[in-house]
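Given next, in structure tokens, is a single chain: the form predicted on its own.
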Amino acid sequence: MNKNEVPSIFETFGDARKQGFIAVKNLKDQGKKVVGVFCTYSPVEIILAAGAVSVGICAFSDETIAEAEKVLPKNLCPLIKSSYGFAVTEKCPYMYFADLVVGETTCDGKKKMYELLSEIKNVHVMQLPQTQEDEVSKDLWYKEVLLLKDRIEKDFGITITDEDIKKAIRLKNEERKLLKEFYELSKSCPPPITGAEQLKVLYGSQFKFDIEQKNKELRDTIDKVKTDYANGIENVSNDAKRILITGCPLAGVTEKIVTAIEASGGVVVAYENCIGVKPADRLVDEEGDPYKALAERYLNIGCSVMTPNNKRMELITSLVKEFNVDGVVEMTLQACHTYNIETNTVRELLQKQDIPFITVETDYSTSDVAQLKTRMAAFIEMIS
């Protein structure tokens, strides 16, 4: 087993998360608009249109939580709570150089804290629905997602052009298919690369800001990995269980989850979350109205806002099917409460198909690593 060669080859990606910074300042010096966005919800495609380019802006340390508690409730999402210190710190520079920040209300903690934030940032705030079921809810979302295009035309003086909308989606459509054949690589048994590093090429492809060159870099990273698998280079252990991991946004310190369960004899072959396969599993209708494509495909996200939440349900019982998935782990943010009231829905689904699954509540600390070791190591064992 080779162990120099695959890992290699995710550098790019990792360095892109740890650098973006310098890539964004670069960016506003040659007059580019940066729109920071806190969900898969947002549809980026309007931004990429107006020839801005858009960031994620959530943040998942609790560097700046002590600083948000100031303000915010100790009892609040630590997502929030981390997101909002950043903020009033000026310690995250994706929010630093944002010339927009585009909320959706995808729960009250956040469109409380969006009204905070517009003291100090310029916010638009999409009215998110809380059913995908009826058309009233899908008229409003329409009516969102042209209200996000007004604005941005407004506030940076420009023209969206229908040809502009529809480049926008063939090349977002095209990074959607380049990930989901990423991460469709590890339904191999053994998967070609770790948990690990699939959520580094995911999570890191976000702050690659050239949507053309990411799409190259996508498509070499798989070629890669495809050939290095075919030459008998294996990363994985043939023995190891198959894991898909559930619930809330990962990254940052919450990667202790992934770091438990590849140290326990695991691996992680799916993510479900929002920095998963979530944001690539649809793609935006390319005929007919653009910007009624792109309502219909946000408004069908599976998050655990709507209600009901059956788009969800199909996605992680389709995963553990195409991925032949050994257990299924959970990771809800404490206070994040559609998520963990989800939890005994997710868990009665998975019993019917005879699926370990295991939640695990946490925050952005690192108090609860040691814990975390053992709850895995105790879940693998229990299904070896």
Second form
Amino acid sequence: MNKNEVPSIFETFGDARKQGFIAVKNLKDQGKKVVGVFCTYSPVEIILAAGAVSVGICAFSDETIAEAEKVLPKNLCPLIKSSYGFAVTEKCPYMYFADLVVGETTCDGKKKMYELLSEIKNVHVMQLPQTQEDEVSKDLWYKEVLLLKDRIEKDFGITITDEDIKKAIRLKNEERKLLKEFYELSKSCPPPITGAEQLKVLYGSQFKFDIEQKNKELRDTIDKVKTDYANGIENVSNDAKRILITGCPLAGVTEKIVTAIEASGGVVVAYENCIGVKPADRLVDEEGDPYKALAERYLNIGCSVMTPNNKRMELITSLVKEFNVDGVVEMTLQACHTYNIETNTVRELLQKQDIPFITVETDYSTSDVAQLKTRMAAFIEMIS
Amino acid sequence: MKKYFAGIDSGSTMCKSVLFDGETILDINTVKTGWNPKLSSAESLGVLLERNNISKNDVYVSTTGYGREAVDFADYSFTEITCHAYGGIYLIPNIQGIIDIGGQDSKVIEIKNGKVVNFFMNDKCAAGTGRFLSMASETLDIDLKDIDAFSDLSDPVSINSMCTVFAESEIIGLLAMQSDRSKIMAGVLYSIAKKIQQQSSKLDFSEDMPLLMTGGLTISKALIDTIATTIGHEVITHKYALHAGAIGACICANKQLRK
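Given the form predicted on its own above, produce the structure of the same protein in the form predicted together with the partner chain.
The next block holds the full complex; its first chain is the one shown before.
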């Protein structure tokens, strides 16, 4: 597993992908360990504290789905198929160079996929409780957090001191505060940046590996946006309808939703998604037992794998008010049962608040782009 | 100010157009969309102008439908949801909802106080659309215009597959088992009605008021009745139902113009 060579098909890659591979190879050559994480529930502070690099390896393209479907069923969420496909085809630099892959028992599709993935990668699966309130679940997750620490220490032959973990928590909190300050800029009316621009920064921040450097860059980005706005540079029309996006992880090909909204007189002001508000809106308590604090913070993320999932409803409700939202668009991926079922709860929640709501189910193809455009445009016409 | 509006609804199968003077429908036309929506739209507009002896300079052109973005000579463009709603309101004032089944999509629109308040449209699958019906009638070797006379609604065979491709296999399987064609055809109509029910049941309609059906499938009275029975609402149609989208395009353009 501990390979520092590029894959044999390297020469067939395009330039951007080659650069990705070279960047990660450089990190490995410096002796850095790389840990791939799938989910917002992964307590990445432990990875940082171990001196390793954590990187998101959820995939957002249909490029490897056909390959994945040789093993996985067709009727499965495209994110799972794509991620597995990138692992088997060795086309993702982060997956390829990962010394360890951390997954959680989130949805059925992912947890069963991890079994197959563990045949080709070094995988550690954390047992994520399915509910957040009871003591048994809290205790289980705390123990799972400790088990991850043990696994990383053992695999990488290191010891994580209290000082290491506390420093990682401080740095990561700093990043969260900056990300939050950044996306909250879009509370202004009109927002200083488009939703596509916001997403680019939020998604891109996952692939910057020196966290102190990343925090500096985020600071600079925030200051620049603020200065431009103060100087009267307007990127978004004052009439643009303010949209909150919610639902499954959105990036890569599913940005087609954002494009459709923003080409039709809307602007995405916030993302209640895994790339967006969810990973940044709550901090880890810096006092007391750091592992207890991590467990507490991470377990409280409002994903549809939780039952009940009140945290998501609370977050949507507060974002609608804080960002002065005109309408909510939910994106679900085909065969994502938990989000697809939860759609009804979200619809009822927003109906009670008189907030227009539309849900679209899509996949990683582009064959529905015209249809999505019509639906998003009709939604914006409806709320105009 | 120009005197007339031409609404063009460039659908996936048919291109519908109307000539409107701001109050009254002066003329309607229908041509096949074909492979080039821009060309068929221009052709359809040309026929209307020539027939009514009107110059293109006297007309605001407003488009809707799948092909609307291809029509580069239009002054206005709106989505088919908004257009079917406003076209429907023009045809039947106070209508509370529209069911539109087109060539490749189906939608149900809820209207309150003269405005769209909610709508559902099928995802990218073609189940329950015109394509689905034409696939089924082709497999059963029944001409689309004969569906009403042919379907035995008293005893429909249940078609379980919501997917057009799977449904075709299912129909072939039923034929192999010697199921009655008229009963299979009725099953197909019920299958479309169930798809509409999935959408309409999530909307807030009052039971004692009708819904208006628009779009190409209004040619089948049997389908309209089957939908009414399935969703538990009276479903009405209108002689201009096929042109509701094109009428709505004129009305939306007129509204925009007066803003």
